[in-house]
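First, one chain by itself: the form predicted alone, in structure tokens.
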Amino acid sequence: MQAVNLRIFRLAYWLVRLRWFAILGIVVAYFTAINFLHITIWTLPVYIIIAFLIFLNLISFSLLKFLQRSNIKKSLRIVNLIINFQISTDLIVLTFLLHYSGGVENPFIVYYIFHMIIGSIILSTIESLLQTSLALILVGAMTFLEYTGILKHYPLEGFIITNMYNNLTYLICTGLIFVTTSYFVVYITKTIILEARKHELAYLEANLKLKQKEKIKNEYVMRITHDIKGHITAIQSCINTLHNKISGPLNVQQEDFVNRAHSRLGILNKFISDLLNLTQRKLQQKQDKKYFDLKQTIEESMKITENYAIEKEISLTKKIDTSINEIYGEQSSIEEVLINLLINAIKYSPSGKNVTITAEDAGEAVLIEVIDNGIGIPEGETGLIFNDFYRASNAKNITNDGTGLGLAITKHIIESHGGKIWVNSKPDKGTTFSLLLKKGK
């Protein structure tokens, strides 16, 4: 409902912008006709019409701004009236403008059709038909009054040679064509618009149902995963007792079984923790965002992963612009992202290689990159690695302890901060993960 309300205001503002373009178009057409085409046009009415349009547009814009600050529900009917008034007055102004510049002889008479199309897009079927009828009444009245001599005809001297306004056959044929074309345009436009709105509503309804189902699914997964985690923790406590030989010594076969169980439980526990983390983030509506020191966060992430890099004989380096300072976001989540990317880079790099993290100023954002010289990602799989539970095919050959959720969590965190994440990789040459994070709110 809120989206529909905002749409009505957007359409009203759109009409205001169109009128500014129309005013500019009148000015350009007038000066071109006078100075370059040497067409005779009575100047005073054109100036009055331009001034009236400017005044009308300023009033419409001010009223819309006032209504937008007021109670929107009460304002919608008034906004709809403003839209109808704008279109009606535009038709009346167009009629006066045409009357003082050739009447039906003026080729800009086709601009009535544009107003009919705009009305069909914005207004209801009845309202658009009423506006079309008003346009036809106005052009018909102008034609009749000029033809009978009740109103003076102002010819476009220097442009029109034959007085078409006084040719009854021309007027009747042109009038019939104009009337039938006008209603046909409105019918076609309204049919297209109504079909488009039906599809839009169906899409919005389907999208809402999907979001509701996604929420139910996530809540279910979180409850089940939480319960499983409790049981796993209890089992792990018992296994730890055996693994640490607190309950007494084990023979070789027993120790082998316990070690394998201990290792598998560690992998399972990590998987459950990642799944809980991702599910909670999907359900979480609010984040504790504030300004924090990005440089310090990068350095802290490197300290946390430093021991792992030393164990694998990986060189961990950084390159941070001196201008990098504070950015707005959830510090703990960004740190989690950096740690996850650094650990992945170290895990999938052979000993003796280098892992680098860089941060550079990108205007209103900061570009962070984690670069490694590791195994890379196979061609055709870079677009899949951010999906839930997905692991690159060559990563499985290195280790089985990955959950396939780390990069999904990373992507969710970055996007929840209004940022972007992408990857460039070449098999056996290395991978670069790039993050673009906004500095401010």
The other form holds:
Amino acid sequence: MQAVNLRIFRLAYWLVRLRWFAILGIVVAYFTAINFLHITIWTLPVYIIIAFLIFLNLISFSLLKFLQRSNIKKSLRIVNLIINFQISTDLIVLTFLLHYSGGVENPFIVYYIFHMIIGSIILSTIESLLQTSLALILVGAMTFLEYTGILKHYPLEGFIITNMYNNLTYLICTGLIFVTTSYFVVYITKTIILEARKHELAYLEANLKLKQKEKIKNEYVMRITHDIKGHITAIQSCINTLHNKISGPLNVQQEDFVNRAHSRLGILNKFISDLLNLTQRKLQQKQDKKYFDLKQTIEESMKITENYAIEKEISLTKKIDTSINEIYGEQSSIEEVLINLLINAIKYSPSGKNVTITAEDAGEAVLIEVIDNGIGIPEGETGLIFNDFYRASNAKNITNDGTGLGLAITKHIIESHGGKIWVNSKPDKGTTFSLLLKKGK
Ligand code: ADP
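Structure of the form predicted in complex with adenosine-5'-diphosphate (ADP), please, following the form predicted alone?
To see the whole picture, the full complex is given below, headed by that same chain.
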């Protein structure tokens, strides 16, 4: 339903834009005809028509904006009425323009066809047939009234040499061609549009089903991981008792087994926690966003990762623009992103290297970068590292301490904040993760 609503507004705005082009076209055609082709055209009606079109377009545009903002229930019907009114008015205006510039003799008569195509794209079949019939009635009436002399004929002096508006054979033949072409154009355009719409609906339906399946899958994963996590926590507390020798001393073999179980449980726990975190985030509808101090959050995430850096003998530095202060978002999630990136930078750097976090003003946004001179990412794998569970080949070689979910969580958080994340990396030279975060809502 939302897609349909958006579509009708999009088409209505498209029509407004087309009319600006039409107005420009009339102005250019008129001045070219007068000044370069030296054709005689009665000026006043053209000026009035241009002014009327500008006025109408401004009104239509403002009305559409108003309807889009106000959640009026009947707004779709009103937009449809505006479109119908716009197209009918355009047909009447075109007839007036033609009448004052040669009538049926003016080659611009073919421009009715554009209206028929536009009408067939935007309107229902009945409405587009009615608009086409209106166009034919208008042309027919103009031709008849000029032919019978009821209306004055304004010849295009200097352009059309012989009078055709009073040549009955010409009028009948042109009329027949015009009527058949018009309905045929509507038929062809409508067939193409209906076919395209069928595909669009099928695509929307498939997309919806896919989303529903994804939701069911996520709910399923969340339930399982949640249950497993409960059991792991219970096992971990028992193993910890043994590991910390609270229940008494262990012999060498027992200690070896307990140490291995303790380490594997740690990895399993991290994996389940990351999976639960990512799934919960995918299912989460709302976030707790507010303005928070970004500089303070960067410093906090550095404090949290500081011990790990010291342990690995890596120096952690920051370069934050003095202008950086508040941004809009979920503070805890952004902090989680920064911690993820800092931990990765430390984890995938050999001892003695540097890790730097920078934040600079980028107008409406803030650019944050986490730079390391670590192992880098092999060529051809940078595009994959944000996928769930993906770990690059060189990372797997140096440590099995990783779930391949950290960057998937990071990307999800950044995108749910309307931001962007990307990576630049050279194997054995280092990696830079860049984040662009909007400052405001
Ligand atoms: P992991 O738990 O394996 O670190 P992530 O999702 O955080 O999972 O990262 C996915 C993969 O991206 C990592 O396994 C590693 O191959 C690569 N990666 C992430 N950060 C870096 C980095 N700073 N330097 C080199 N490789 C990195």
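Rigid core: the largest C-alpha set superposing within 1.5 Å between the two forms. Positions refer to the first chain, counted from 1. Please read these numbers as outputs of a predicted model, since none were measured by experiment.
Superposition on the rigid core between the two forms places the CA atom of Ile137 2 Å or more away from its counterpart.
The two forms, fitted on the rigid core, differ between the two forms by 2 Å or more at the CA of Arg17.
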